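Only one chain is included here, represented as structure tokens and corresponding to the form predicted alone.
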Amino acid sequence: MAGAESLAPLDKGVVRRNWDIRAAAWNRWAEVMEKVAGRFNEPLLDAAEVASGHRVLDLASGVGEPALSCARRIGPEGVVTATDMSPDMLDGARRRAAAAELDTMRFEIADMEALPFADESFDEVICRFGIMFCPDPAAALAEARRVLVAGGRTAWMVWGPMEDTTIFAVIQSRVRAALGLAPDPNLAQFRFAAPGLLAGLMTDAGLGDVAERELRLDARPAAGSKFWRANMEMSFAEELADATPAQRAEVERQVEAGFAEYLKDGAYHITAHARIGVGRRPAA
């Protein structure tokens, strides 16, 4: 099984930077978002097994998923830590727990191949899509099994093939030829698209009952809503910023054609493929 010499590189310095410059995009959807979030937030709180009065660390929480959904399974007898290296991104999530008056979640500007919290601080470690931007993404999961109580359990969620997941597709794909951009085949958010090499990563860490499970979906979004809209800014926020009006809108149509393709009776039928990969710290 291919392991972390596997992966593309990644330079945390250029990773931090695209971040914050698309903190604004992702604050500007964020409400927008959280229904879809909901969707992948909840299977991954399942499988860490998150429960009422637990303390929990969620490690890239961006503008506040999964935390905000972790806070309000954990009760007010919980707490939960949302953490981001990005402060602009961070601060959205502080915004939106203040609005839902979640005053259980902590906040933490943090690296999570370094995290500023001592051992056996959590009783679960989750991350939601963020192992994938780290350019050492074992020295993450050494981590999460460093700050968790014995027995604790982590779990990460990753996304499958890009082909598999709809959105990303027909996005990349399409806004890429409207700006004259090259097909970029290294995209970091489909780092552990292979099946194992996360539980692979998880196992090398050192957690054990190590196992990875599939979640796929699917939606309905109807005719002409432009549901894509969100994920298109969110992920070329800088590139759609310098374009100019008549480049946005053949971005626009190109898009439009794209999802047109999966037009039937009346509404979009897309899919997404993601992968949770589970496991504990060791009792002893």
Contents of the next structure:
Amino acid sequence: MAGAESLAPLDKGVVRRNWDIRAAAWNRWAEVMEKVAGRFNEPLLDAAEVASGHRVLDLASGVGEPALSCARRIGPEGVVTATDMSPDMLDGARRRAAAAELDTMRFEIADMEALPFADESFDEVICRFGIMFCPDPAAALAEARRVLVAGGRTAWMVWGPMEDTTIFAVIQSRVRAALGLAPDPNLAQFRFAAPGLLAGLMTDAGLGDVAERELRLDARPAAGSKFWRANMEMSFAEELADATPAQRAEVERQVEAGFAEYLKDGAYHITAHARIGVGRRPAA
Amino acid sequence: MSDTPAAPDDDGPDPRSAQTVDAKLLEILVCPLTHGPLRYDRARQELISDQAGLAYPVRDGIPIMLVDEARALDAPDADS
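Right, the form predicted alone is done; let's see the coordinates for the form predicted together with its partner chain.
Following is the full complex, with the preceding chain placed first.
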């Protein structure tokens, strides 16, 4: 299998518990992060060709990205089924859907490696930054194929190498250093950083017309702004919960110093790099 | 998908049935283990896979479709 042997192993129970722990921070920041999230959501929905009236399955919906954007796109005749392994994360999606009066969304706790849906139930299957956390991503891709209609499209967003996404590169190194933690060379978020790895698995899963698209974004947050705080709290929820006020202050000082290296003309010049694996279930 | 006849939604104050599973979702749900049909037991708030011998809990109207969270049908449930 194309490079799959290079994937670091994961324990599903540990992954699930970690998301339950992180859910409070993700919920707290969901609305603040909505605009940034949209810059990733829309290219994913475009890649999957999500359109008005479609039935869409969103895997690893978390606190609602991109399921809510998807619900807005499909309109009143479509249906989005939002799923996640973590009830605490999905509660956030439900809360936000109710606040936005999006009544075309369904919610369910499901494992993308063993989906509880009948064959050919969906026009599109989408997953934003979720497949990296699957112990068996090949199973998840095979399940997506199974529940798609013939010709139905699927799109999966993953992160490129960590160093290409400034916010991760700075926060990971600085927070770990400030808390006295060793660098983690096997962060699950970057399991699909190698180009072609996702596309290879998609082809192996029996999907057709497979391609990987690059998504490179940049941003210019104003000098001195704490744009990184949300990401820091979401990524290091467990570690920061145990930090003393003094440790916390040191973490923030170090993170700020890390971003100072990207300052130019009154703004931080930061970049992000994701990939979208696209494919479709071949017509019968 | 079959729907076990049970008390109507407004039949009483049982908090477990305060929120029921969305009807459109029920149409496409199957057992994740067997891909066989499910029965919705409204009184217990469970989705039952007779083929797998498992009952999947429904919490606040959200089906928990994970095999390791399901109750084995030959095992006593938490209420008995």
